[in-house]
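The data below hold one chain only, encoded as structure tokens and taken in the form predicted alone.
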Amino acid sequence: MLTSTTGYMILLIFGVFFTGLTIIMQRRSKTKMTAEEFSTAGRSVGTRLASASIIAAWTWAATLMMSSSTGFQYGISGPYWYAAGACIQVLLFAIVAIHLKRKAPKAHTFLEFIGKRFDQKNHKLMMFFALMTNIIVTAMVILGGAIALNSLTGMNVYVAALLIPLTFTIYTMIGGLKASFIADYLNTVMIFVILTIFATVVYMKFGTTTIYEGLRALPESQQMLTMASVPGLLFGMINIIGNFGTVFVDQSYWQRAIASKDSAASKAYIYGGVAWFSIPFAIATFLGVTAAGLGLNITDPDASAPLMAAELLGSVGSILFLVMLFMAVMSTGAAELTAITNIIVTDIYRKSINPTASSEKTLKVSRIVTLSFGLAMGILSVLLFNIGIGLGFVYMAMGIFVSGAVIPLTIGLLWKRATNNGCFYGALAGMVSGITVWLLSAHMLSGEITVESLGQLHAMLYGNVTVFVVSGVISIGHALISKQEFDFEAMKDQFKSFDEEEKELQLATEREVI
């Protein structure tokens, strides 16, 4: 076990050396940092720094912490399902990535395309699941580094859960989104070779038949050897349909695509998430698996990928995990930071409060915006820990609330014969339907609604499963039913970035004058 002390100095080291390498990126820069270059990082991302950002970004601590846990609770099937369930969203990301390049190559956030797509009822129901989306991933970003520096350090978790959000928020706040692709690649070259050398000492220490045997004695009922485990294929279609919300609705990936070259916006999702799956593949073996199999005593199977780090390496291996989990932690929170701050700049503050707000006003209110958020998400952690809602439930029951609008927003961008009426009915009773579903699950179940009977597996798969089918039946049924068609190439040059916003405008001044 690490000191507190150690945690306060992992804290400190990350936040001085990501915020100090901005400044340093900043000064070195030849551009001059605007509300557009902010936002877009210059719409200039190669493949590769893209592919590395959508790694990284996807790399949450609930994939070091989560992966782990369903490998110790569900043995080998553990892996695979966490894996493949999260994987497969970012690969068909690929294909609205593009679509999104060429129906609205200027936009800035995918809630301005929805609002140039469909009515006002539309893009303010997007933003609610998009803000909301934000939140809960944020928010679990911070439960899992709490989590692992009080497991590791002892170290206070409300204490940790307010000072996490302040290091990745000065740096984001200075860098905006090219320094969260900066902090991305980093990050992700240092968590593959952590991982390396956890594999590595797991096979040289302990070899492959002793976990074997390990899980073989093990009582039968737990299935910790096939993968026709019961338990891991209902996690397995629970985080199949949740993590479509946190893709699909997430504007951090939306903003990847944005940033990106037309060239590259496409391929970076289908190489990031092919790399992309074997962090959470490997990291749930060596390390969940692996400390079932050796039988260790672990009562939180959210702490089971930090204990077994410890019991690996000792002080070295509890270090070493602790410095992936907060690449982890500071690609994720960096990358939600820009894009809850990117929607509320684009899609509030320039469009309803301040619509001919200057490059210089839009650039000081998105700092604005970062801080506050970053601040604020400290205070709600503190609040989950309060009312008893780990990771484990948050990351299980996020689909319920943030899938509905994936169907809806798919083919409101994919389709033409996609209808107004149909997508914001289909999300809002997807997402309600799904919540009572949820809930009379729970109460059916276990004669009770509690935060330990919502968190059954049972009651979580047939929440998710509630709100796909009915978001799904109501916005294609009615698209169907109607048979309107819309226009994509009409709106084509309805966006236009900030830069020709201001140029258009300082225009029309001086005609004025003159």
The other form holds:
Amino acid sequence: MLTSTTGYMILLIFGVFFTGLTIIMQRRSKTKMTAEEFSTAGRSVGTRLASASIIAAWTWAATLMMSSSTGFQYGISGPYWYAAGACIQVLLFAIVAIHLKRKAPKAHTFLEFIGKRFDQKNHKLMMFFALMTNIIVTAMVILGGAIALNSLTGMNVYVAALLIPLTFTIYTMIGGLKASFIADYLNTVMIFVILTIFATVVYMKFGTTTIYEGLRALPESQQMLTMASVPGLLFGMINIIGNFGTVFVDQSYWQRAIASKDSAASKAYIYGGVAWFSIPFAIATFLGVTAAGLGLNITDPDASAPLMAAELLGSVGSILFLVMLFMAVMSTGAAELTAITNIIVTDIYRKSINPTASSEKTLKVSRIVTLSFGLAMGILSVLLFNIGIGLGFVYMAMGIFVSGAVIPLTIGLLWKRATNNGCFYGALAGMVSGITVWLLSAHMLSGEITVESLGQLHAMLYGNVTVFVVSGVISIGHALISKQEFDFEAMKDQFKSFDEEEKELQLATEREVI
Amino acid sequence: MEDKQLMKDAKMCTRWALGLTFILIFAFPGTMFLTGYNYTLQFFKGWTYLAFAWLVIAGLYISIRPWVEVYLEKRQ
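Since the one above is the form predicted alone, can you give the form predicted together with its partner chain too?
Starting with the chain above, the whole complex follows.
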């Protein structure tokens, strides 16, 4: 095991490196930082940088830890279902991303679009879903990082949870979305390099035959070497349904579409999705499945990846795994933080509190929000840890809480017949009924409602499916019955950049003076 | 003109997104699940080679392409 000093050093080195890099880039940049630049990165990001950023945002601590856990538990079907089940949302998101570009070319958040497409109650409800998604994901990312730091270095888990957000909050506060993109690129490259090292060492040290024979010798070998594993399939179904919410309702993915050039918006998600597939697929195959095949004595499947990394390369393996995990935590954390900031600044501050705020004032508020939320997320992670809620539980339960908004949101963007009431009650009833079914099925299957009974695959699956069925039936059904039609063309010119709004305001003031 | 291009892109990415989703979620795992196929050593080897190759190609693509993109933009 590494020392806790190593943990502190990793936090310090990466925090200082990315903050320094952001400051240097800011100084060398020819354009002045404005509120618009801070939240949209100038809407000029190319396909490949956007792809790298999407990969980084979608590579959570859970991607590295949980995927390996599925490989360790379910055999070869685990990595596949983790990768495929969480990759298709990114691929399908390309469709809605390009439609947002067409229908609201200058929007800052997807909620800004919802506010103009639907009524106030829909805007507020979707904002609730979006903030809940961002907050849960950020807390989960920090929690994953803190647990890994604690288990590999012995670093105090609470100190780790409070220090991790500091590393990405400072550079995000300085450089905004653009800084997040650059950090995302570097983090993604680093993750690929470290994963390739692990995969190569597995081949060189053990070879595939040893692992195969080991898997065949396991008592549960029936499911370890086939895709026809029922637990694997159940996990896959939860993964597919649950992850729709965490992509479609998460502002950080919309933000990448908003920040991309028109030509890059859709392609980036296709390239990003296909490339992202390789990360959980490889790590879970080479660390999770291999750990099972080699018969390592692992009591907690969630810890299979770091333990296998240590088995492969000793302390160097642990450090490499920690660096990779920390890269994933940093980039997702920064992406979520900029997403929360954008929602609060655009949909609360500029919409309701100070609509005429200057660019300078908006930028200042953005930075304050980024800093405050970054620090608050660390505290929330500590609270979650204290309640005893783990990474796997939050990962699988998330869909029940946030997926209610997926169908209403998607049809609102793509279908002119989607209605205010249908989408509002669909999203709300979807969430309420999903939680109810989840609680009831946990009680019926285990006779009690505890974190353990709620974490069972069947209860999670019933809850997740109910959310989709109820929200879909209500929102689509109401649209079909009411036969209303919305004119998307009319809303196109209603979106303005912060800079344009400021110019218009200045002109209006000048006219008044004259 | 710009909207026409976006519509064209939307059609193309819809086809790719739906096509890949069908292959990844229904076609491949569906066939494997229904046949109940158990991996032979050869198939397992091929599976791990696929995971490795996919990782290396995706890593190279993601690492190098942004630089190529910057270079091409500068040349233009």
